[in-house]
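In the form predicted on its own, a lone chain appears below as structure tokens.
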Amino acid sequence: MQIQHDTFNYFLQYTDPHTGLTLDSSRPGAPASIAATGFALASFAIATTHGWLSYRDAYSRIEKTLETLSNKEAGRNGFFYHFLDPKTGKRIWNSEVSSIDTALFIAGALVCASYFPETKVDTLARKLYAEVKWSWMLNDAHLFSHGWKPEQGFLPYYWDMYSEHLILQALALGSETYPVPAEVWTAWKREKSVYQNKEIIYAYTGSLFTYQYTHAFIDFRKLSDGGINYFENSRRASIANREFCAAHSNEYQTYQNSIWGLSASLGPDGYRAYGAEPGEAFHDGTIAPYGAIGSIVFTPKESMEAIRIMHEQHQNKLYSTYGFKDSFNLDQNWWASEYLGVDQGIIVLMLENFLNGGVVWKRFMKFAGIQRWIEKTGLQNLNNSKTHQTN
């Protein structure tokens, strides 16, 4: 798909050639983002199978990134700072050592290990994973802190309900070197709510990315967590997001013509955690194209429809060199001029899973750490279980 290729080109343009760190956004002066760098790593590996990058070029880029992040100034106890100077790899913007952003980086690095087995890239990726002292981020509790700063210690925010943090949980529980106890998996709340007759384990903001990030790497289709199937949960949340937009289409022009995708993005008043019910459901008519695209594995028909309409009706203002720009708002005649690295990343990975038989899932699910997480938490294979999430 041309969209995937165009989107991938963001990482070629906005990754520093000397450090291998990827910019948070295309905005001039933007810092590097450790999460965007993780998505870039996985995207470079994927590119080798499509001929977008040669094996040698991709390998060189990935190796450079992993070597840069072996520098202990980039973080603490194996975790990395959220934002880094793209030229030096050192902390910038007084940012926190981030739990979730580190997990997304490690996931991207492990994807690379699967594409370049028994190489230095494989060794470095596994070494970086092995060095993360996951229990440190628990701060003597069973919930992960969002992060830590040298000036103040642990942030007073914890991953206490459903969100994108499932990738953090999986990697920490499955670690061979610094695993966290099984109780960590059951400590966070599975809050339920019903929207349009759909019971959903929901994220606080209702932002689509919270139902997508972990699912770019982990194949939940056959896994049951005490009767909850998180793939089905994300499908329901995606449909709910679409229905929520349709329900408010009389208020906001942007939501008309089957356009949907409420998720954290840039907006007329800055970056906002846009979302739909169930959840906080803050919205102002701003749609992020990556929202519908990132849900394509859950809602192929509905996502393809939204992609087609956005491209046909708004491509002159919304689509450019690196694919769809971050967001738009017809009601305020506002169009983002930037691309965001993490939003580009979820497009590349989800389209890869959708278009190529879940190839990222297949590779990621083979890692011993992921298998340990499944075994440790008692997740059931739905092929061997009659349990399922009920309405």
Given for the second form:
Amino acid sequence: MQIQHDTFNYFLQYTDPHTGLTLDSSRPGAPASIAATGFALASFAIATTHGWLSYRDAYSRIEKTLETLSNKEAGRNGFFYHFLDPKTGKRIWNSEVSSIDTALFIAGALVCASYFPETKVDTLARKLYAEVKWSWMLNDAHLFSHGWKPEQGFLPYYWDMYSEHLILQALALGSETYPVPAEVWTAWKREKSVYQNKEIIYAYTGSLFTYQYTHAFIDFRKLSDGGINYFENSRRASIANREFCAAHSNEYQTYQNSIWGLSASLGPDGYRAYGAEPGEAFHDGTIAPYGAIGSIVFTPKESMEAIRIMHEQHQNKLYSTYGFKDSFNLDQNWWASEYLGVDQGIIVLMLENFLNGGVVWKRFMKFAGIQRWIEKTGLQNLNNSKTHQTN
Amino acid sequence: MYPKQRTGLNEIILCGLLEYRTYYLKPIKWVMKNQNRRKHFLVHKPFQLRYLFYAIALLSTVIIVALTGTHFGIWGSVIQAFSPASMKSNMITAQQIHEYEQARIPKPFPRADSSLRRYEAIELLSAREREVINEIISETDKKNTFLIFLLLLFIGWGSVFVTHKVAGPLFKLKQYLNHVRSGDLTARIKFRKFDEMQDLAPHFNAMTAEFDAAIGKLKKMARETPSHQLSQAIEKELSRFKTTGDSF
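Having seen the form predicted on its own, could you now give me the structure of the form predicted in complex with its partner chain?
Shown next: the complete complex, the earlier chain at its head.
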């Protein structure tokens, strides 16, 4: 709980009081990130139930953010630019209109709508969701593009295999105003691989966050996608990540003592998509604490153990005002000095689900859009049918 | 120059008129022009110098505000935006954003090698610099628009204040003359402390006082002088006034 509270304080500190946009990182000069802003919105709403923020304060902050993003300069066709100027809410750093970051923002806004029903916040959040022209991002295909830039058009990269884009899929398929066809759900590849005798639908980087982001909002525990249970898949991927670290603990000192959590983070050579097998599995001994914490709903015992050890052994260098810093690498004696907004966000939301009976899931799953997505894609409720996923 | 081949009455009249203009009207115009030419520019030195000062003060204020606004708006922001600390921070951000992009590129697409990455990060930084300059110009334009609005208000207020020093006395003078014309010789003119044309008031008041006394005297004569002496007394009193009808 203390970790969640400390981590939440990042959003209080690094959200612009006038525009309500949250900085991408704690580094001076960092731009605002639309995904971090989405996580901040959900965190503000959560904070009201813990007494970390008054109802009125949280409401006014969230309202400010939603009003800023109602400004047409913040995006195109309802999608938002990945990075915005925290002071003006305008596009910055030549960034792209981002499909996944917009989805994460909308998810955060919809969580707020559930905490402030029948208020202006509720109306604005639903309006922003309704305005997203999801089908535009398909670029006349059945796969979502990563984004679009005014200077070059659609980016040549598509969400074509399992990753964090499931939240994008769910929101787009469930949209009442601009839904995408049901074929979009089946168009992306569910590539499988076996690691330590466990079959996993894997993301190409093997980064833990790809198995976590969507799961912060959507409760996949009882949903089956033609025999695939994505909650179970994330649990296996988290276990695989832990085992991968253990398997390489002779090479890297950081991985010793049951410390794990290979996920995209800052590292000695900059930001890298660290990950484990199955997948590309790029790693250099850098561990992101949010990796293990973000998997706490899948692997409570293993995550708690990693949190406890990281806190006990490296508290002085790794833990500060806003909780665990982004990452560390014992082998290179490198310690991140920054916090990243999205990494803070996944900690707050996953701990909320873990500590409070999946409260974010419960609220999010009630949305008509989510129900429409389930219905449209034929996802089955595991209470009524058995999962076919095998070990 | 006249056309060489001209025939008929019209041509003769035209040539005559041109000659008349050339030889008679031109010298007259020249004389009149010279008569209206200003020989002394400072006919009322204190008054004219005071207004010269007002004009210079107003223009100086506008120029100072405009220059200060431009300096702090554009150059101040440029200096701040391109300070070593800011440049360092931007370079790190450019690098980091480029790394975010690289981290998202799917497997089949080869990721850039380190030299290309550096180039792409520099490209990003350059784009950011253009954004910064555009932001500065846009912000300065906004600030300047506000400043211009304030300046217009100030100039408007200043103009009303300054012109009131002349327009006020003129208005009073007009009212005063109307009173006199309607026969009220008790009317006197009094300007405000800082009004222009202060020195005219005593002259006007002395003139009115003179008429007031003369007419008063005539009225008294009409009341008190026996009728057979009245005409002679009035004539004597009026003889000191020179009028345009004196010749009739």
